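Next up: just one chain, as structure tokens, the form predicted alone.
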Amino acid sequence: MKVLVTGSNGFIGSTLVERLLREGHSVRCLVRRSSNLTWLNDLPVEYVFADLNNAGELGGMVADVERLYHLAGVTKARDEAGYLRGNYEATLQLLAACRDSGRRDLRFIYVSSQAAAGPSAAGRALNEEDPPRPISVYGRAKLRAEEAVQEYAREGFATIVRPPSVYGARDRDIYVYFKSVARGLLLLLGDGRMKISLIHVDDLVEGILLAGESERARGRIYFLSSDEASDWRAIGSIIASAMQKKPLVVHVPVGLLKPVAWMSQLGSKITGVPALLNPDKVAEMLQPGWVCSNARARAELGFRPRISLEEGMTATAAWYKEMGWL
């Protein structure tokens, strides 16, 4: 089967590409000419160099594919326009190319984010029936893209998956915690009790593939997460154990977030580089939880996450060490 993957050079995208190749599929990777292709080097893939925001560069590239996995997106931008351009507008262009192809057997799988749904209330996991309440510009941009995909699903085959925080080999977000622990320090915001859902990248890729194969998945949204949520105290402890470290635990006062975010944004205006910490990030970090339920994916897709947090964090730590990141 021929498949197209956008965002194929990223952490999740490249892991998906490798899995597709192992299963014998022919993989076309949509990338920019400026993209870092480190994780795709030496893989037997076909490259299509294009900008998702340039409709003229998309024509014909989906005409002969049976699956389209859309992972490309923008997680850091200077302003709302940047988030909308990289997530919502790019998705609109790709959906238009699918319509123009005339392929009615093409399956479009959109990898969104839990950010589109928003945070969970204390003690309760989100499910797909809950009204979306994104609290960040990024989340709102992803939700608008979801709405466009659902509109497309009225005429074609489209499915949306929403992963929570993803970790594993090649990830650079949760890597920050590993790096801190390696230096002997574990930072916890407040009391560290905020709960989140996590998923190992290999389990996520399994869920993405199931969503692309199931007839029941048309027009559906699925949270793809591990079975259990964890708080940051437990996550930090597991990371420390995986690295055989006993770091100093430092609780960061919540009140420090806003002034630090203000300074980070000021620096962003001066340098033109998106701020690492901004008011949206602060708002996300102050929520009681980011927990979602995978019950629908289990029932309808047969999704079964197989990698425990302890196993996944241990394997991730080993990969970081092997690559010289730690």
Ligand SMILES: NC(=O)c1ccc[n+]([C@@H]2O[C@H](COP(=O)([O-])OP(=O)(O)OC[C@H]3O[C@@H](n4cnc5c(N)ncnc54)[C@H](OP(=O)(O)O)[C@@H]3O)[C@@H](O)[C@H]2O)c1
Contents of the next structure:
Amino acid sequence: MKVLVTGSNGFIGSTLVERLLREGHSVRCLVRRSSNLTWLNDLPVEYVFADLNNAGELGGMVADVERLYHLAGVTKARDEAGYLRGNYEATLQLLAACRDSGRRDLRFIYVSSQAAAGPSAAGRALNEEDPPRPISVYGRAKLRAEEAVQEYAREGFATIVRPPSVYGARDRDIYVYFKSVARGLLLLLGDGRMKISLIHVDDLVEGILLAGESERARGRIYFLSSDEASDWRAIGSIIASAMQKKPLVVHVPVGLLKPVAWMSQLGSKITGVPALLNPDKVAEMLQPGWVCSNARARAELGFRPRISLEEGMTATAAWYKEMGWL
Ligand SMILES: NC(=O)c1ccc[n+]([C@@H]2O[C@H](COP(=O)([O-])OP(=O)(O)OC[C@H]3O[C@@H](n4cnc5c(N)ncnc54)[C@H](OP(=O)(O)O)[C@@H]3O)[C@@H](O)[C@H]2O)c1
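Having seen the form predicted alone, could you now give me the structure of the form predicted in complex with the named molecule?
In what comes next, the whole complex appears, and the chain from above leads the way.
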């Protein structure tokens, strides 16, 4: 089957492309002329060079594909306009290209984010029926993109998946914790008891494929997370044992976060580089939890995450070491 993948050179996209090729699909990768193709090099894929924010470059590329996995997105931007451009406006352009193609049988699978749904209350996992309450500009931009995809789903076949934090080989976000543990330090916010859902990239890719295959998935939204949520103390200690390290555990007082975030944001305005810590990130860290339930994906898609946190973190640590990242 011929498929198109946007965001194909990124962390999740390149892992999806490898899996699609293993399954025997013919894969068209949408990349930009400026994209780093390291993770796609040597793979037998077809490239189309286009920027999703440039409608003029998108004509014709979906005319002969049966599935479109839309993973392109911006998780770090300097300002709200950057998040909207990279997530919402880019999705609008792609949907317009799908409409123009006249292909009603095309399946459109959009990789959104748990951020579009917002945080969970203490002790309760979010499900897809909960009204979305994003608390960051990123989450709001993803939600607007979801709304556009749902509108498209009235006329075509579209499905939305929402992963929580994703980890695994090639990830550079949770990698920060590995790097810190390698240096002998494990930083925990407050008491480290905030619970989050996580998913290993290979389990996520499995869920994305299932979403693309199921008739039932038409117009549906699915959280794709591991079965159990974990708190940061547990995650930190699993990372430490995956690396066979005994780091010094430092509890960062919650009150320190806001001033540091404002300074980091100011630095970002001056340098133009997105801040690692900003007021949105702090707001996210101060929530009771970020836990979502995969019950609907289990029931409707047959989704079964297979990789335990211990197994996944151990494999990820081994990959970072092999690549010389640690
Ligand atoms: N990683 C996570 O923990 C996580 C969690 C939940 C949801 N998600 C979602 O999953 C998707 C993939 O995330 P990721 O972690 O794999 O991100 P990533 O490694 O940063 O990849 C993002 C991809 O999007 C592409 N892209 C961005 N703007 C584009 C545009 N205007 N035109 C064409 N391509 C564009 C990037 O291309 P360039 O290389 O050219 O920039 C890159 O290929 C995103 O939509 C993200 O919101 C990620």
